[in-house]
Amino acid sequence: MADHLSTARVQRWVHGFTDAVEERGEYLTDLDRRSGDGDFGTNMTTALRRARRALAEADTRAGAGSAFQVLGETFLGHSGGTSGPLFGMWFRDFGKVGAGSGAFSLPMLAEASANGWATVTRLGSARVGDRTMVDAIAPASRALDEAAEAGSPLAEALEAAAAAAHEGAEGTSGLLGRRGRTSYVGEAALGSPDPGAVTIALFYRAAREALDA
């Protein structure tokens, strides 16, 4: 199996993280609902279909970062809603961290995941524990971290990062808002999942399949 995701592969990561928000739309939707302004899903998937129709017509051969250089071009130009542009900049981290290389090394997703993890929490003032996105970032990094530290293979540190993401999103349906809309609904939210969160495992789901593909 390959320890590294070539540029291909990060194409099929895009493409495979795109599908998996778009089959799951309605869902994120709902869990907005409960949280937020019910409008999540839908301003996910609209930005995600105008990147993927940006991504037909770019030269993504320029570097494994290309294709995320254009997923956090169109959400921070296009995407609605108060978490676009917070989306956006995850991309754009990714995006920088891979420009001009041929490849995602182990310690590149881990160096883009951290770098992208301060953006959001400069950004969008949440730590973990504030039921955002955050929650789901946070453990995956350091999942990624601990991987490359160890020297890991990047199978294995991927599978690990999309586990403790997804473990984190999944947490939050424990936790209270401390930022943004969910702050004002309060208990109401428990018992469902941060539709952000959620959408970051969905990200590293989408990453350790797409190095099988």
Given for the second form:
Amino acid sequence: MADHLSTARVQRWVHGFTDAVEERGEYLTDLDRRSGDGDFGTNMTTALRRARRALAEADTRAGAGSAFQVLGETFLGHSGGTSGPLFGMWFRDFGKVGAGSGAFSLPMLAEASANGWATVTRLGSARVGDRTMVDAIAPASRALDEAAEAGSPLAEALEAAAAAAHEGAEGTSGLLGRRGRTSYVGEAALGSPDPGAVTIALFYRAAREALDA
Amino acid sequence: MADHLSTARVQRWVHGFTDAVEERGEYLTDLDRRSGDGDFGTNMTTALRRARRALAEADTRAGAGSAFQVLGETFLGHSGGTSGPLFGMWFRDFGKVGAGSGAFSLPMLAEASANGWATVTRLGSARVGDRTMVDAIAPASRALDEAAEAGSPLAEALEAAAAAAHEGAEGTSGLLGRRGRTSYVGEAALGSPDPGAVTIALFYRAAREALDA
Amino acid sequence: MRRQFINDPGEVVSEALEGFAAAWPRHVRWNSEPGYLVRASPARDKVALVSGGGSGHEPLHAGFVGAGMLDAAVPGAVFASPTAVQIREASLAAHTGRGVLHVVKNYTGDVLNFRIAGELLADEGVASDIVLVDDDLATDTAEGPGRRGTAAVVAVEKVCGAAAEEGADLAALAALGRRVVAGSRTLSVALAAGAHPGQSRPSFDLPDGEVEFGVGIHGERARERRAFAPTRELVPQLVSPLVEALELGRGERVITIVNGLGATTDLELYGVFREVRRLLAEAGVEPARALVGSYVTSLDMAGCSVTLVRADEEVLRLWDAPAATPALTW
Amino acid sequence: MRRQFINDPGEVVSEALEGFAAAWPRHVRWNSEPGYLVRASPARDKVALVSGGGSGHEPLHAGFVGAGMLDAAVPGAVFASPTAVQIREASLAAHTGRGVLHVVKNYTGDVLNFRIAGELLADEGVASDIVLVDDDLATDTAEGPGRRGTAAVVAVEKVCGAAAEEGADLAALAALGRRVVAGSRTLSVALAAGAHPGQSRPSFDLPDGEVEFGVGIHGERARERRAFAPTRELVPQLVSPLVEALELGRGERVITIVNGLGATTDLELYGVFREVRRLLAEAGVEPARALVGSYVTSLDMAGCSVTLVRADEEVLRLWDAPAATPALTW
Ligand SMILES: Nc1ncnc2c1ncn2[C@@H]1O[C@H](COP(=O)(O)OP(=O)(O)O)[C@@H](O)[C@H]1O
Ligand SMILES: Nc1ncnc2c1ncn2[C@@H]1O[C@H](COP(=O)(O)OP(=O)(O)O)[C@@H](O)[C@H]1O
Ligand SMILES: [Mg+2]
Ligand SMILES: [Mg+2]
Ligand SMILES: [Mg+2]
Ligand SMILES: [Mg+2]
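Okay, that one was the form predicted on its own. Can I see the form predicted in complex with its partner chain too?
What follows is the entire complex, opening with the chain shown before.
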């Protein structure tokens, strides 16, 4: 199994992620209905579909980061809502780290996650426990960091990150919102997870699967 | 009996006219309701009351026309509606003829009426038979002209003018309106006289009575 | 119930004018007795341009007092003509010795009072003339008082204002004004009625799915109701008759005024203007200049008017000339 | 049913901007991809002043692009923030090498996207800063996202626009803008709700005899309803809290903005302004300058806002400096 994610695999990662979100569009919107204004799934799939069209035309020779650059630019250029621009900046950090390289190594992935986490926090001021995407980003980033430090194989590292993100996302079910619209909803949101966090978990799961494919 | 209307008698004329219109305010408004928009009596009495206040303060040494000058200025400065400015110009022609003289002679009254008729026609384009104040102005003016030519005494001349104006006004009951708002009303106005014409008749009647007083 | 910012209905106009003059001290002075606005810095040695009419059409006419447009404006009560004495006094205040041009929208009361004012001025030895604005195509019938005056009055005030500033004499100005009027037609459509100050109900109710077609600027109903439709279907109903009535040929130039009647948003008016341009392009007419906004209103009526003004080189030059007034400055 | 001039609700904004740019070719150019307006004659060698936000507030911000005010405006959909890419592109187009100042009304989406745009610009080596406008006193609560930004944004754009034109650098401009914001508070009252393009019903119903007190500019209800009352009773409820919040002392000077929310007539706004002046006089505050009109609207909402802006000599000088934009020229 590869110890890096080549440009082609990054393409698969992005497409796998897009497929996963599209499959769960209704579910994600429903989650946002419980904790926000019910547009999350629609916003996400609209932006991802547009990104998919842009990817088809994009020049991928710019390196492993180029697909994420397209994703980032698309989300920053076309997505309304709060999560759109935050995901845009998230993807952009992956794009930056991958720019110029032929593939993502584990340390690069750890770096991109950490940068993305920092960016999302700088912009949105959410901390772990606020019931946002950060509740999935943080554990995944930590898992990648630890794996990188331990010199673990990439597959193991991504498996750990995906699992941590999933767990973090599920954990938001028990959290009261303190950022974004969900903060207006209070206890009504308890019992279902935050859609942004769930989406981050899908992102890492798609990375893990892109390695297999 | 005097063969002229002195400044003092002109004052009586104006006050007598004002009283007559005030007494019939409701009736005149009702006539305008039948043939227009029902504000004639109110417009008239408001302007005349204001004129009465202005007259109390006015300098009457300027001659027999001064009361009419005040009336004219008041109507031109404060009366809305169509009849207000027309009456303003009507009074103004009497004011002009009387300006500088100590009294109105019959030829002066004939001249003022003729001028006023010309002014109202120039401005409003109404001819005899159009169901307007002109239907009272025209016969009264003609009566004064004939009396002046025949050298009749003033009392006789004014009696003739008042009678002619009255007859002309009553005659409007059978006329279809061709000027002003009454032209929109059509046959609905038939049977009641035009308020502007009725008011002109009151004007000449007041002149006749001022001579007696 | 219609809520409005109001104290006493009878004081709405005078209170607003007091506020208006306080807001624009660099442009206007308000003389509450007998009631007229003049420029804060009176012009010298030019024909005085004076307009007026009922209130409720703001910013018309008060908003157009200032360099390059009016020397004085004479406001009446809401939808009622000012008096002849107001007009005379405003004209005398604005007069610099070269005569007075009255720009008058064609309504019986306005025409009567401005004509009387002209006679009063003549008695004072002041020459004056009237440019009668009668652009409303919806009232273009053989009988009656003739076409009403609506938004074309802004073009007349702008163009004549600039010419007066350049020193044109009274006769030339009157001729210019009449030329602009002759080349101007307007059609209006209302989407909802406005309410008179102090009245709790709008002046008419419009059934669902209908518009008032060919409406005037006094809150009254029009002769015709038509089906409500998207902008791309409504606007041709306004524009085509104008192009036809003015017999605009290919290559001719026009000034376009898309005017809000009070409660219509700029977002909508610019959407309307976009359609107007499209239609003019189809007709081969060049939309040389444009004014889009609420300039001649009918209280808070929802709706708009479209005015086309035939424009030759001179008219365009005068349109482009500088103006500095509360409502129009360039 | 609410009738509006509209084709497709989704195209209202882009169609209006197309019309807007066609109406004001001497002032602005419209770039539909990704969507921003820049000056027709770009400025040289000055800090670029860029603002933006949701549409539906016309003439804000598009109407303030031009000499002496904005270099670019970035419109979002109705009541929705523009995207970070739009803001970046507009900023790059307006940038002359001396940095970019973003004037941002305090709403989550706007703040987020403008902050992101700042990061994107930094990556391109372009310095930028944000002046956050948060003048709405009705949302002055300890918790939450802070006061909303409303009509004071016009004062910030005018004053910073003039200073930028004079050559102030980015840091000085940002400091000036923050000073204006710190000295600005606004309170608004709605008399009737507006309707979103394509929606047949207004966004809320107001019972007879009530007003929506402390309303924002997005058509939403306010926290409080109060009794409808004559202007002389309503206006003190707006003005007194402002004077208090700004701790305005006797002899201090303010710029007053009486702003219509969309469907309110000038006649009413000037009546409101008259009351504001009366109250300021009572408080010994000098109404040094004023702007009365519909500048920051909430679609066709009926209502108005009153803004007081503390004004020192410098602010007044910059306020008085020339501006030439579609919506504000002097
Ligand atoms: N301040 C924040 N920081 C990080 N993520 C946030 C923040 N606010 C909201 N989110 C994320 O955004 C998601 C909601 O996105 P979206 O539906 O697009 O936003 P909106 O509330 O504008 O409709 C939430 O599920 C949450 O994960
Ligand atoms: N064109 C006209 N010429 C002469 N008199 C007229 C004309 N039009 C109307 N009038 C007179 O004015 C009277 C109506 O006056 P008023 O009620 O003040 O007018 P309105 O309310 O229609 O403006 C009529 O009774 C008629 O005598
Ligand atoms: Mg949402
Ligand atoms: Mg949303
Ligand atoms: Mg009447
Ligand atoms: Mg009347």
